[in-house]
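Next up: a single chain in structure tokens, the form predicted alone.
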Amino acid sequence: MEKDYSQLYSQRAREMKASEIRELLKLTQMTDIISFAGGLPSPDAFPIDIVNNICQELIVKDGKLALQYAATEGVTKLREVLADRMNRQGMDITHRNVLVTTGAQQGLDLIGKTFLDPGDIVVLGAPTYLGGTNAFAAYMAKMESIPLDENGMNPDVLDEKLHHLHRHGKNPKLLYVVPTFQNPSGVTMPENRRRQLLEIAYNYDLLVVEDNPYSELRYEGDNIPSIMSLDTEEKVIYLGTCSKILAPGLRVAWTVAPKPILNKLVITKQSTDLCSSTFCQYVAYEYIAQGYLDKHIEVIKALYKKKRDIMLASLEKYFPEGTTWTKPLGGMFLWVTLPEYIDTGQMVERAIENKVAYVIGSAFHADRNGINTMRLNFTYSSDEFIEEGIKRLADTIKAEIEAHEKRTRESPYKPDKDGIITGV
């Protein structure tokens, strides 16, 4: 019998809960799954043979250097660079602004980590990225959720729920978002519900926490600012990621933010990790100094929107009826919406069964709603897994559908007119 430590475990510590997407995760590694599950780069996508290069000639180049501690903030010569890039994109920053972080997730911890104490307020999507609700979670914040619609959070429904909270003597410190091709529902924020959004967190003199690991993966229409790139008062903190331009390996990620916030989060990384990963840095440095990295975001787009649309004509071909999803513009994910009478989450063992996984759409509520709904990813599958990958799938939720429709048969019990349950 495993020896019980619980009770020596800090109260932060006994309320964290294992990511459900990771714990799934584990169950798709059989190689006869087809996985819709992980937010997962193609392998495909990996440029190794450059990436290879670069290694072997950093190591003659600048060996001493690469495999020594760096700076907390990063390696001086990849925030220019990251700053450069993200100026040419609107913003108006220098590398100054700019943290090196192990993975963008570390940035969450440390947004966290500075900001939250027990019983804080965060505001965010419903649906969401569960790293991020776990993030904040883990310093015992409070959640509050703005349903999402088409174009994601709704400045009007947020502006009230926030009226709401002050009514009632709630301050909410963060708002959190995914405002372009949201992980994981695939929507898109328009530029003027960024900018309302802006307005709002002025009024209410809230930090906007903008997460962008997707904006670069646009497969048709045109480029929307990012909210930093609008914001006026120094109101955002900005999130970016190598890891779906280039690989998630590297772990290379950066935070953005004016520069007092950007200090304190500085310390606050010094007590984690003191660096991110020299080498690691040096590589992604090289790789975008040397031009690699525009180019190859051309081709990720190209797989990628091919991935993209199998899966929405498959969708189309195998899915009964009654079910719906998004149809992104971009990124890696879209969210599909079953009858309210199906439990993703009851039925995700069936679908294992089935050899094709998904992750529960509840997972990504703080709230825990949202049970008829499942996140796929289209990114990671080869193109001829994901046409079977979604017949599978269908067969599966159709299999639900007859389940149902036989129980409702067979009940003593049937709704009326008004949808009022009375015997039979």
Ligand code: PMP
Second form
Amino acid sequence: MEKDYSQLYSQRAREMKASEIRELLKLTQMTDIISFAGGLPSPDAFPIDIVNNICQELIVKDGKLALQYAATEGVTKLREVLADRMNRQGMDITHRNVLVTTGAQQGLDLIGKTFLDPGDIVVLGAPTYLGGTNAFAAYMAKMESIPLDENGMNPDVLDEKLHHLHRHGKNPKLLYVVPTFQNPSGVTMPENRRRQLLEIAYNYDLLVVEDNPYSELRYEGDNIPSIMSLDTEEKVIYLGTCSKILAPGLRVAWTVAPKPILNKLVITKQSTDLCSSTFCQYVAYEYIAQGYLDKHIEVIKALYKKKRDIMLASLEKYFPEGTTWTKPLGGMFLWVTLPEYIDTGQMVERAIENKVAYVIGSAFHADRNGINTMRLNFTYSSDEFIEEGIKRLADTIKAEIEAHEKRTRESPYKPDKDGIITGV
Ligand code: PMP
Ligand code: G9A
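Output block for the form predicted in complex with this ligand, input the form predicted alone:
Expanding to the full complex; the earlier chain stays at the top.
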């Protein structure tokens, strides 16, 4: 029998739960399941030859630096090229506003560690990125959810929520948003909403955490400025990452923040990992500085647009009546809503038996709502498997609908013509 250490765990560790995404990943990577679960880039797109050349040249040319510890802030020349890229996207920063992190996930954790005491409130979307909720929950924060619509977070609803919280003496500290091609729903906040959101943040003295891994993966439509680039009061912390535009295995990401906040985050990071992998930072630097990243993004955009289109066409072709889904203009995900009586948490076992996987929608709701929803990733699977996987998923859903209809037919309690159940 395994020894039980639970009495020794901190309260925070006792309350932490495994990420539904990471657990599914273990399962889907081991088997022949078609996975629409993890937010994984297509491995076919990884620039293996270029990274190979960079690594070989790097180790000869700069080995003594690349194998050494780096400053906690990150390798200066990487911070500089990242700041340049951000400025080309409308920001006004220097490398001193940039902290290199081990994945944007670490950025979220450092923000939690730096700002959140137990009981502090974070306001976020419903649904929202589960890794964000988990990072803040690890610091025992309380989440307050704002339901999203097809244009992301509605500022009027946010304002009402904050007003209500304030009336009850509650002052949230952070507002967490993934405004562009949101994980998990794929929806994007238009510019006017971003401006309104900032005004609200200023009024309520909230820090906005803008988590933005996907904005460069736009397949149609015009770019929308980041919230940080619209900010005039230094109230935004921004997270970027190489994970979706280059390779998540590098674990190279960056946090942009006003200098006082950045300095605090650096101290927080020192107790976490001293510095992010120097070697990977040098690889990322060379990749960007030699001009490969912008070209690579064009290649993967074409690849992912096609995959999105195949998934949308397959949904149209196979999914039964009563199901709806978002039609994202970019990113990696779309969001499916099933009839209310279907619990995607229970259905997932049947889906896995049918050799297809998704992430259950309730995992992305801090309040565990959204039980009839699911997130589908369209970038990881090969083109052929996308259609086959959607067909398997459609069959799984149809079986749930049929089982429900059978139960209703056989039930002694039937609704009359006004929908009132009287019993037979
Ligand atoms: N934020 C969001 C919204 C994400 O979708 C992800 C990855 N799925 C992350 C943060 C973490 O990314 P990274 O690989 O950079 O840690
Ligand atoms: O593998 C991970 O946990 C990163 C992917 C995140 C996601 O699926 O949203």
